[in-house]
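Only one chain comes next, encoded as structure tokens, the form predicted on its own.
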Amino acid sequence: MTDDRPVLEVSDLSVSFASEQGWVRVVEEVSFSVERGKILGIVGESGSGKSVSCLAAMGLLDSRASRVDASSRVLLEGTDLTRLSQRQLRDVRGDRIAMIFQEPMTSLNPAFTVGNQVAEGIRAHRGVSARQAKRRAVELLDLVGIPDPASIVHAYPHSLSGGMRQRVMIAMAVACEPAVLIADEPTTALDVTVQAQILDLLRSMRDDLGLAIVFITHDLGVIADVCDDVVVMYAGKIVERSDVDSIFETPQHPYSEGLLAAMPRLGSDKGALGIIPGRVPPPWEFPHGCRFEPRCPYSDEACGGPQVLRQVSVGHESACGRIPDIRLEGIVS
């Protein structure tokens, strides 16, 4: 059973960074939500604003080099995180909302044992003794499928494989049973077998703990495998939003079609993978109209207008102004 009310609701999130060109907006009016027991995928090329949006939502960006617009709202179980002090945010992070980062070796401290690092958050948020926290750490390592967890709690991160380190990160993230888990490309550096194991683990966590998960990735294969809904981002804005089946079968934005064409598929008779020409522009070079227009095969003079999400069917939104005049190709399973 899932609760239909969003446990996390991000509204009109806009973020600017300090640069040599002055303050430039890197994320603009991003809105998404996720319900308990659901997995929302955020997909797009590097530089699309996926990770920045989630880091901003958790208040993890350096306030000296970034700004979150005053109109932005991040509601976690009804509490607006953008209105909390840093001390209040520290009480929420790791307790009600947690994040798994892309590379565990940059997040795990090499000077402390795995057990100490898993237990740290438990002691900080639950106020239990060191003995109780260590016992809970063993239980969590067992929960995420690490063999012989009673021994692994004494191990240091460098002695573990990449897949084991990622499992430790997941154990740390779910230690206090948060309502929301943000997973920032947690399988990118793993081989396909370990990747499948981590995805299975996240699904089981969702089912067993009732987590709401936001899954950031550039891999549409992962999106198809684990997500219920998907947000497609390009150049700091959302260009398409729908349930996962609709995105794959009937994409409603040329960028989504381009991502699908570049996705390797078994049994495909199309020969070489598709490519999207060009690159994601830096924020100070974002076009004034549709940001994908310089790379879009369907662009015309009408594409210079505002890029606004519009409903094209029930539960399916697109920012392409040429829909439904163009026919886009999806993937039918």
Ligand SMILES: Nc1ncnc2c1ncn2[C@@H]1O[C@H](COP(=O)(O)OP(=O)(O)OP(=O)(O)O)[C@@H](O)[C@H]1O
Second form
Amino acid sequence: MTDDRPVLEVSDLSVSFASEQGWVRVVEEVSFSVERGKILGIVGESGSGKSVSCLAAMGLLDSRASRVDASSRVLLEGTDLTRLSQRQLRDVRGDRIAMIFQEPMTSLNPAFTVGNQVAEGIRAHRGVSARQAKRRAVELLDLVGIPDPASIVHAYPHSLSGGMRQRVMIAMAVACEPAVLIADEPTTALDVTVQAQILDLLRSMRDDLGLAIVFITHDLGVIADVCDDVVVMYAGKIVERSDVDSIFETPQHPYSEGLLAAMPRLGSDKGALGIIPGRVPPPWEFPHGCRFEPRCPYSDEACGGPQVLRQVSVGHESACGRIPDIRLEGIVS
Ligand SMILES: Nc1ncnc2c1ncn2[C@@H]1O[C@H](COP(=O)(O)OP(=O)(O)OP(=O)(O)O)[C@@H](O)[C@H]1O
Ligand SMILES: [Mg+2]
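Now the other one: the form predicted together with this ligand, given that the block above is the form predicted on its own.
Now the complete complex, all chains and molecules, led by this one.
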């Protein structure tokens, strides 16, 4: 495979959940891709479908309670994960694609040492001896910046700080040198200094290992800091897609403009933070037409038509039907 082809290409991913209202579609026709050595950010308010999209792409949703539409495609290094059996998926997960989950503190097993937990994945996928796996676990703990890794392999998760546990989670995820790492809000629970260190670590893995990273966050500051490209999700759909500089300078969707206005900024003379009035509706109340329309300061009678992502400039797509008639405010750096 050539290097310029995306390592992960998700296209037309649609996901429904069983509910008292019947099957409700929570993610609709979501497409994104990420290349080797790049970080793609997925941003949006709580409930916009970021985690569900990635869990579905990994084949991790419970098939009794959820449904991925047959038209959905998830190509990982050319293999369509939606066509694999559960057994084949287990082989691919942890090996070629790995995920750091939104609640890292619950993903570590308190009963096993961190060394055991890091080594477990290596043994499962690589069939190496316990001794080799342990040696590799020490190397990995060192790689993710854990001091004195030779003693920390014997430590239990509860004796580590939040930042150290997050590093252990990253070590477990990259243990088998996956092509793609999905990191779901990996820094939300951490204080700002530790957050900056974890972001540094992910950046260096992108640059030194050529890892392709999908980075989920609700924080545009983090997007500006680490991402190369970004997709903005609202109510289960992508509303804007662009490289990271363009979205900050010239946002092309009122929802993105609202997220930017709500972003805390050092030295800003803007006074109070802007907030987007209202809230993300539950999936069974998604409006027809543009889903953001009820909250949008620019809405007019034309906004009831189908919500379609269209190209507005090279590498920049928006689902707002009022572009280019409205001018949106970005952040000039
Ligand atoms: N297992 C489930 N069963 C039913 N509905 C679900 C399930 N998981 C998620 N949902 C619904 O799917 C929608 C998208 O949820 P998702 O967790 O992807 O949001 P998110 O963008 O990751 O938000 P957050 O920023 O809070 O993590 C929400 O309306 C949520 O209630
Ligand atoms: Mg989530």
